[in-house]
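One chain comes next, on its own, written as structure tokens: the form predicted alone.
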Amino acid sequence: MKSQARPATGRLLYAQSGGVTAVINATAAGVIQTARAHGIKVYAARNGILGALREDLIDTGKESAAAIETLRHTPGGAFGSCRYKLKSLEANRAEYERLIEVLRAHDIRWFLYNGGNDSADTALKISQLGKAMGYDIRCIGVPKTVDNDLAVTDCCPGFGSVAKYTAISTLEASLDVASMADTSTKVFILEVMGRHAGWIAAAAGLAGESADAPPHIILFPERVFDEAAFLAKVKATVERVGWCTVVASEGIRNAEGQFLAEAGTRDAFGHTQLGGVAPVLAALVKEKLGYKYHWALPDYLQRSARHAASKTDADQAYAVGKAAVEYALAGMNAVMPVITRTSDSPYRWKIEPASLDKIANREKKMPAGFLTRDGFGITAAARRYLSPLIQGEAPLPYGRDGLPKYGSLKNVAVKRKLAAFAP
């Protein structure tokens, strides 16, 4: 993490990957604000590093000071985001030198890539790259994901904020269900994502505490799952209580290693596409129990319900932008701006740089000591390191129509110097 001498000139290049969030155009403005205080231009890679590979850039500095203003409230990714992944070095350098073309066209000596594991290893190899090439070229990777399993920081933004729609979810579900379960109703399966890891999962668990409040059950990825003991589990619920919410992970596995919602199928970045595992589960309940059930599968709603947005999320969301842009006119290379807890009680937090070597291609999940002993809970630690980053809320400007008033950019190209490239 060693500071260079700031360039004379120069501009800056932010792109957005993978899935985004309810709050990623939080940290966009956290990014546009902070370079013009500095006096710094800050172009846009429209659709993620394709955009930079196509040489297809926004020019931010078309924006009004309002315009960039409404990104704090507004989900979705501003400027496109793509699901991209690039090769190594060896396997496909003409991508890279593609890449250290384009910036050099334009002048942009400072990179941000907000996105998660793989945009974290991007921004790393771009960097080592443009050593290599003898470009003075510094490449911040900013932390977005809901999954939160990134390594290094406490928590990632666009977490907190599908937490709190989770926990929300969880709760008002739950409480239809126990009106109708007399007549109609007896479970209800609530599939979240979370390939490897299952903390969203387990922020559906901060819906209640006692032993008869749900969700009654949760289903982690860092649990083999039993079908036994979960169909002995809703079924003792059910005559306990008269019903039974389930929430689970869609990366649940059986004892076999395999996804219960395999779908055959792989995404851009060669993960296993899944194909629903609420449906899957739900079938084993009618066919074993005889319950009438529900399923729901939010997807895309859990991760852009920017109306049910936690205000810590918001703030830290923003906070990385801003930290992400000082440290890049600071001289850093190759780090990311990560939080860092302080204290439980009352919460507590601030910014800090680590390298970009310690966290890419580094998958965190949850700790043992945060699920219960028969693994269908959530424990008291649990709680604590949760329920602080749902807190708050990140109220929205309404217009006369009772819908929320997003921001919407103009999204201005920069004129291309270079040939046309196909990534």
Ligand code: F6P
Given for the second form:
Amino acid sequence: MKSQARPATGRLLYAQSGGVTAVINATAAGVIQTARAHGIKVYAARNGILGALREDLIDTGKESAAAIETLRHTPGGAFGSCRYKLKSLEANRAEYERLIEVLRAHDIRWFLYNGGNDSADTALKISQLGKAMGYDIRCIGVPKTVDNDLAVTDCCPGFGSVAKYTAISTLEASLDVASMADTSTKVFILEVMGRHAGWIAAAAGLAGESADAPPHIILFPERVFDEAAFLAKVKATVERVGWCTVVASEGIRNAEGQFLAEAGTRDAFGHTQLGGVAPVLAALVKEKLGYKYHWALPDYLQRSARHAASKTDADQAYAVGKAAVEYALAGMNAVMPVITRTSDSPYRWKIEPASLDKIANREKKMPAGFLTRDGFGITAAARRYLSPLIQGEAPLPYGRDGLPKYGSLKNVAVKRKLAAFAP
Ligand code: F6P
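Mind giving me the form predicted in complex with 6-O-phosphono-beta-D-fructofuranose (F6P), seeing as the form predicted alone was just shown?
Below is the entire complex, every chain and molecule, led by the chain shown above.
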């Protein structure tokens, strides 16, 4: 975390990585606006680290201040993202040499990688590579993930907004099923993201607090799926309340450790693609209990829902981008700006640097104290943690067509200086 003198010249390279979020572009705005205020030119890598390897760089200097400002409210990843894992230095030296060659050719002295725990690992490796290859480069990991599973930081930009969307959707769909239950649907099942950690599923719990309020059942990846206990609780809830809302994490597993919903494909990091647990549960409810059901899989809708974003989340996303540039220009290396909670109520937070080696490749699961004893709900401690993260609305400008006025950049390519390279 040592600070060194700032290089006399140089550009800053920013790249987005992994699954994008409703507010990752707010982080990009924080990066670009802060760098501009310091007179630093920013290049963006097209499609994350792949753009750096392919020398496919974007000159953000070609964008107007107004265009950069639109990033604050535009979902998706403005420069493209990727799932691509850099191997170890020993395993693929050519790739690292290529990276250094590209950075050197464009006089890039600061590299900001905006992603989750895999991306923190990539940023850490590049910082090590800089040292090993004698190239002066400062690397900063910038946090982002709807999964909220990064170590050290209290929460992850992107999570507060998916949490708000999930809590709102759970509440709204529950009002619907409650209206229909007498003669039609008895069970509604919502499937949410979160591969190995149940943070998003937990956020659904904010929809209601009393014993019979929805969601009546939350299924967490931290708990083994117990079919008999699940069905018993669905039945008891329908008999008592008249209907039942279930929120299931895509990552729930059976006692054998198998995901209930594997799509059968894997990404570059070896992660299993998930999705489809809701129909599996719905079929079970129908077969064993005979209830009519509906289920929903919001999938990308949940992580792109900027119209339901949390103001807290949008503010934090911007703040980590701004801090990342300040850390880089102060000469810090291999760190990440993390969010530290200083008070629950009133909610207060600040940004601090943390070493990437404490974050890379680690996953933060829900603490046991956040789950109720039966494993189907959240505790008061979880509510104290989650509630501030969904506070505030981050309104959008709407056009006459009734749609949000999202921004779109020109993404002008920087002239290549090197021979082509296929990663
Ligand atoms: O980035 C996290 C995440 O949104 C997970 O919750 C989800 O399982 C995964 O990404 C989906 O990844 P992809 O968009 O690459 O299929």
